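One chain follows as structure tokens, the form predicted alone.
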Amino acid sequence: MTIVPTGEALAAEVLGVDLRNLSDEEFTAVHRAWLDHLVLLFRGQHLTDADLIRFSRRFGDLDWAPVQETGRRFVEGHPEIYVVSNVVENGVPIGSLGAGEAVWHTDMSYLETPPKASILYALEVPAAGGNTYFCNMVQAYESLPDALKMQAAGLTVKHDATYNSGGYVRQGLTAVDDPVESPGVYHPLAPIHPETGRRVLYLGRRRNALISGLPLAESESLLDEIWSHATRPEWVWGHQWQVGDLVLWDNRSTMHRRDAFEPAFRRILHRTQIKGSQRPAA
């Protein structure tokens, strides 16, 4: 097994492993590389859904997939798998997010205890478009101006539950576009990573975010400043998908987004999420 950093702000490719047959020693090295590089890429994998779940469980207990926009919950027989796809069968989408852009976000940060990691495995991808980008929220925090860094470390921010990253209203909720009134939970804006001890920015998604204790206008201004800094190109690595790619990321220290792609082309990826063991802590 060889771990090759991308040379960008984050991420490494892991070569020479078959995730269906990963030894304990190899898994220990993968886990260490994941904490060090935040995102890992494994190409050329040949996984069944059961294989994907088995590998994912080595990192911890898994969340059940959230309800999709259509009301469907999961792949039959595999409640842990969430389908990211634009494919429509018999007039019904088989997955979520369609072919549009998915904005910068952290997966399911609106939960009291968000997932610590996400895994995405490519079954079908278009020849172009649908690239996924990740940003390093450790570097984003550490590079803040000193005054803003100190301010951020003492703040909490609301993570909106209304919309998913594709802009769709979540199942069972009503559209709300007032950050003061929107449902959600508050997390520290700059918590300490529970495994590495490093402080990170933890932003969730921009829409309907609100910093506790600040008037809306002041909250919006400060969040705009922090978001503009956190998503600068120097903190970002982009991935162009191939069939058989598996990408694992640390949900506590990254954000990600997706490009739109031509709706006529099929794209099917299966996602699992590893449960977090604690709330983000200041």
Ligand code: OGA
The other form holds:
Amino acid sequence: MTIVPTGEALAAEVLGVDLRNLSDEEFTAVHRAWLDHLVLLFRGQHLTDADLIRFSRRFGDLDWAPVQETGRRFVEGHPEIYVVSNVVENGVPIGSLGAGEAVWHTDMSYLETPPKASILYALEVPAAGGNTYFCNMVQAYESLPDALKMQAAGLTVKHDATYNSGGYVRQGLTAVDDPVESPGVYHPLAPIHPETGRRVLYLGRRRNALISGLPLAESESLLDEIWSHATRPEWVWGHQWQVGDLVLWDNRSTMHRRDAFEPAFRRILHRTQIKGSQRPAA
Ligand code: OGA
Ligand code: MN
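If the structure you just shared is the form predicted alone, then what does the corresponding form predicted together with the ligand look like?
Up next: the whole complex, starting with the chain shown before.
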């Protein structure tokens, strides 16, 4: 097994492993590399849903997938699997997020204890477009101007529960576009990563975010400043998908977004999400 860093702000490719048969020694090295590089790419895998779940479980218990946009849970017998797809069968989307852009976000941060990791596995990919980008929120935090860093340390921010990253309203919720009124959960803006001890910026998503204790206008301008810093190209690595790619990310120390793609192309990825062990804490 070889770990090859991308040379960008984050991420490494792991060569020479079959994730269906990972020894304990290999898993320990993968786990270490995941904490070190925040995102890992494994190419050329051949996984069934059961294989994907079995590999994911080595990191811990899994969260059930969010209910898909159509209100159904997909993949019979595997409630842990979230289908990310634009494919429509018999008039019904088989998954979530469509073919549009998915804006910068962290998965499921509307939970009190969000997942610590997510895994995406590519089954069908478009000929062009639909690339996924990750940003390094350790570097984003550490490079904040000192005044902003000090200010961030004491703040909490609301993580909206209304919309997913594709802009679709989540199942069971109604559209709300007032950050003061929208449902969500507050997390520290700059929590300590429980496994590395490093401080990160933890933003969740921009839409309907609100910094606790600030009037809306002040919250908006501070969030705009922090967001434009956090998503600067120097903290970002982008991935162009091939069938058989598996990407594992640390959901506490990264955010991700996806480019739109031509809706006539088919794109199908299966995702698992690994339960966090504790609430984000400052
Ligand atoms: C996700 C997600 C992006 C993509 O599955 O959590 O944000 O590339 N997907 O489809
Ligand atoms: Mn996501």
